[in-house]
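There is one chain below, alone, in structure tokens, taken in the form predicted alone.
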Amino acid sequence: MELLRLEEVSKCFGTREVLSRVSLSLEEGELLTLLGPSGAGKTTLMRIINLLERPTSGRVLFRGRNLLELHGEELLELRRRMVMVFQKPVMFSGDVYHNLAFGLRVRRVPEREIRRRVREALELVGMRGYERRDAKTLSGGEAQRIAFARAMVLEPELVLLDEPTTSLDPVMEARVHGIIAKMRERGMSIILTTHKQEEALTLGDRIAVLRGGRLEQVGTPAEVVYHPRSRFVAEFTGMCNIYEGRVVESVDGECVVRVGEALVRLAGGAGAGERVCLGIRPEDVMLIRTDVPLSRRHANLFTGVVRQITPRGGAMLRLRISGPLEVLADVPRHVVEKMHLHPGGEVVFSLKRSCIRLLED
């Protein structure tokens, strides 16, 4: 069930338009990230869904009711029904437990419910014990834990996360990831605001890419990583090998492109003599061994010189190639040990048709 939904959604500040005609929807016990860099609106948005900023025009509806349309006692209800949690969050003078309790004491909860919600809290969060220090003391790390409590015992429906883990060492981002499970895990839809491309692909059930105010795509991980809209989308998502050139051939949805010296073959339908773009993740970078016989899913196959390796976590290492096209291609460590490759060594690769991706610019 549709919990909420944004609609032509544009924000200006004086004569700068900040958003431009976003149209979003939530469903329940979704978490949807927004990606995109700095400056791209994602927490101006975030603020006018919790009701901080006013949009110049479109509307905002909260399972159904359009939040800018209310007033009084009717928006208070329903702002209740939300929670934002800051990228800096800010600590109430007094202890961890006034920090915790003061939103609830405000909505008129029984104390003994309040210790409950507030032990429950701490506990999910991994600070049982701190309720009596200082909240002005906490670390970095430590207030943000606060804050995720002090969101939690509210028990909202929605919840804000606007980029909860910016300054944070990876330790203490995977605490915050863990929080986060356990907030989906009690039923809780949440919008998170990252310009982190893996963080944004590890949590979200959907992500929407924001440039410049404006939605670029919006779709599942899988979606918006191998099928990107634009040359945009898939430099921030990851595709590194991005390439210019002209369509020599186009037949049958196949289309050969000429970029520099070399020509791709790929699937698509962009017309002879048209200029696109192109690009390939570097995954589906394929290394070939020159000892077996070649079939036909080798297609655009390239000698090249293997100009540098580096290591990408886990198993994983990254190699950059010079030739007729210079390519990044990420390949497991044990095939490069087979392979026997080294920098300065030749290697034989392929980029595989149903791989390659046309590109809006």
Second form
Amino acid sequence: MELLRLEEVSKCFGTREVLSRVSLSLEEGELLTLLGPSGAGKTTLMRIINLLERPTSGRVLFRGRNLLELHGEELLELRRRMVMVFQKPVMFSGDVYHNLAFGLRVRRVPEREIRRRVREALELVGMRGYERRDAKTLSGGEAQRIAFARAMVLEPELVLLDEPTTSLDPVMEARVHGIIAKMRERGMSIILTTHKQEEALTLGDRIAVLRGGRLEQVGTPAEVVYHPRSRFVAEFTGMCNIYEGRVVESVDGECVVRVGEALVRLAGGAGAGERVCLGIRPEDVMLIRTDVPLSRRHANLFTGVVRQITPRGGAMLRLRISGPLEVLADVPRHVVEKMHLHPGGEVVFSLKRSCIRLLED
Amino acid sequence: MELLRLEEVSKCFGTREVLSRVSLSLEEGELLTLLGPSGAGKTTLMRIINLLERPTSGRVLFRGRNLLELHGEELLELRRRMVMVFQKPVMFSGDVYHNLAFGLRVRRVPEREIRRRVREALELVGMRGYERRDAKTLSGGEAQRIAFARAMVLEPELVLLDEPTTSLDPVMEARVHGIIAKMRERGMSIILTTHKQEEALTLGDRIAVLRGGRLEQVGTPAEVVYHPRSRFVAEFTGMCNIYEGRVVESVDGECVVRVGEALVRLAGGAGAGERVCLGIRPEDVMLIRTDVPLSRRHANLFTGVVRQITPRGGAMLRLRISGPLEVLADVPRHVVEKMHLHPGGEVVFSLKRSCIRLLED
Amino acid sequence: MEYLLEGIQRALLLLLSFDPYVVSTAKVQLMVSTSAVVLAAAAAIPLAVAFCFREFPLKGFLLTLINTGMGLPPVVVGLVVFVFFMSKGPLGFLGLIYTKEIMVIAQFILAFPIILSVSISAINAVPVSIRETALTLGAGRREVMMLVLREAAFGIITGVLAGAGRVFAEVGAILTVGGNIAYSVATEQGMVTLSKTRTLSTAIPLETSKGDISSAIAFGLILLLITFILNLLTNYLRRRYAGGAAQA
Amino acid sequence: MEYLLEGIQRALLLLLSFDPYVVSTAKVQLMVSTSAVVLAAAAAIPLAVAFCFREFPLKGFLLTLINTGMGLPPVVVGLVVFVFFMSKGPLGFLGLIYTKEIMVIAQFILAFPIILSVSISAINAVPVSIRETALTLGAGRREVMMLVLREAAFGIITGVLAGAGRVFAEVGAILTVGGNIAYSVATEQGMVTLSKTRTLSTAIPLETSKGDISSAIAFGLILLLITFILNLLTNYLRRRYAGGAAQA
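Given the form predicted alone above, what does the protein look like in the form predicted together with its partner chain?
Whole complex next, starting from this chain.
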């Protein structure tokens, strides 16, 4: 069931358009990640959903009702079904209990139930017994978790998390991811903004990539990673080999593109003579052993010289290869060892036709 | 040639020991990354090297001379051969030129040369023509780059970069990495702190892993990733399968460890009966096709059920597999497709003996 | 030097014996200044809230006016009040010249803009993120306002104390409108001087010029005590809230 | 009302005709207060630098003392100065009572702690990271100090202006030590009153009590002009530096 729908939402600050006709929907129980660099409009979008900002045009539907047309009590009632956790949470003066109780008190929850729910929420974020601590004396990490508890204690239908892990170290980040998992167990729908590709992919049921206020692509992690629609999405999700070229031949849904001196054959329809942009992930660059005969399967064969070998987190090594086609290739370590590759050495590689994507520029 | 050497450096704030007997050296032209979570002591170590903090004990040798024993002019002369860029750079009031010129003016460089070097440095960081801009009105990203220029303009022998990319988005991060590459081209030695595993591995000639003020391991990226010495280093560099068990058999440099119900065979000397901790990277978990006969090479065979499949940035998928041994396995997408794996399906996997590491706890 | 010590000694005696002149002068000071501060706070704080939570035209201009009011020399304020209330002035029919009431009015005018201005600053200094956090947690307009007031409480109290500080030891205005009047009555102890509109602060220059250093010192000591208490309160509040403020 | 307008009219006439009494009174005010502020700034600013860049015992205690000094009622300061300099007082042999010199001393004591305290706050408010950035860029001790002073310049000037604000319209101290004295001389235009130790601020209550509203208004207008200029300067500086301060 659809919980939230944005229709053609735009937002201008003065003459600067920070959001441009963004349409997006969120299913109940879903976790949507908004991925994009700083200044892409992620936070503004969240603030519009949370009614902290009014869009210049467009509609925001929460369970089918346009939030922008509601007023007074009715609006307050709907707004109380969602909550936002800011990137840099602020604590109210007073103790932790006062902070967690605030949202419940404005909802006229009996104090007795507030006590129970506050205790429960503190336990969920691993801060049991912190009720009487002065909220202003908490460390950054503690305040972050209290901010999560302060939101969860309201049992909202929709939680908006604005860059919850930016500038956290991996230890704290894992902790926050654990809390997010608990939110999902409780059936809360979540929208989370991040500029970390990996986080967006790991956490999101779907990912929306924002760039300069425009929605570049929305899709499952697999769709976004393996079928980036634009050059920007490709670069932002780690497709680091991107070339511009001109189609020289186009037959039967395949075409040949000239990139500098090199000819690249790929699946995809583009008219001859067209200027195109194409990309391939570094893992899809295959090194070819030259001591066995080349099979016909290997299209797009190129030679090059290894310039640099750096380990990637994992058993992969990243090779920078120069030649007619400059590429970065991520290759399993055992392959590199078996082929005795080293900087300065020659290498033959192939680009798999079905892994090369045509990208909008 | 050795540029810097720390010997048994300790630092206490009150009764809290933030650095404990850290010994470390840096070669000329080398880039060393200090990797560790917040609170590991990374910044304190940098501040000690830069003489902003005095260690409680230990020696800091710069080109063989103990900085802690020097005073006055002599000390100033040595300190002027290094410079630190803070995590959150501050700008002096005044224009950009004033900011960049400051360090040169205190060195009594003639104003004419200052102008030339400032222009050059601004070009290096891609901010040509910014001389007359009010430094306080720069955006965060611009200030960051001006801070780099302000350091580079001094042509120091050693540059200390304190978490230069924390909380930057990938676009800005790439830009900063570009600037670091230019520093290296100019022969500057660099120490860089980060909590990002990938950054530490990609940038560093060597990596020093800090934890709670102690040096856990120093080594090349390959050493740290493939031969983590401790459980902490293993976890922090992405070795996410870690088990505790007891050695049940130990013969000829191989041993068998009981982990729960499972028996794991691995290369490594540990006495029978000993409690050990072992780890294997998710990429070293090999899925086995069951439609072909199992070869003898496959030791450590286990069965399990796939619980979850999530894409990792890249053509890899991460499988969470439960069974007698719970593992996370990173598997190329085409393998998963070829084997028709899906959540709920059974799977057979093996742990390669030579990839299993014994870890200090 | 001896003369000085003697003066101090006699001043202490005056204080300890509750000399009627000293007591009545202190009473006038306390009554006038306290009334002025309390009334000014009662008027300024709600106005500050309205000012920060409502948009209306000329807001910027009003703020400038308030800040100007804060900087007005007390003696000029006194003069203006005097001119309005003097017998031939527009409000002369009220007959308030040289009464405690007009002293309260003058000091009210001195305290009001300070309390208003500091309160507005305090409320505006509450980070927008506090308001927004309250909103996102589901607070209504009134609840947001109460929360912001709570966060600004320290600043507002500081403002009231600053108003008190400006008013309690002030001479110019109170001298101009009050006239520094005392009168003598016959009692069983003989003739006794009592204050009508004379305050501690206006009595000091008068007594020194008359050569009655002991009375001047006695008045000075009481004034110091009041200032000391106000300072103590301000410092206590600063210390109590400083930790939180530094964090925020 | 008419009476009031007439008063204002005559006040303007006095100003425009450079009435000797008004001019001499304004002159005394400007000379005394300006000297006091300039001397206080000259003493306080170097002290503030020393205070912030050196460690010495009793630093905290001294700071409390300075802050207390800032809160002292001017009239009490006047009394204390008077007591020290009166003919039977320890410094009586200097014969300074009721002279411009002692007025400068009293106002110096009023301005000094404000300028010192605000300057110290301004220097301490320069983020430590500014000092450390200067150090890491290779600055020596003196160069760091100059840089920090440059960053604190706005705050220090604000402090000087605050000192001027306290001193220019002040009545209590200057009245107590100066005595509000004027004298008459015979000139070709007949008898003319000239100020010896009478200032704008002390003249206003006197003239109102004497019923000479026009002179009081004339004095008030000059005082307002001075205050206005001080405010203008402060606001100009605030606006000029506020952008930068908000960034830091």
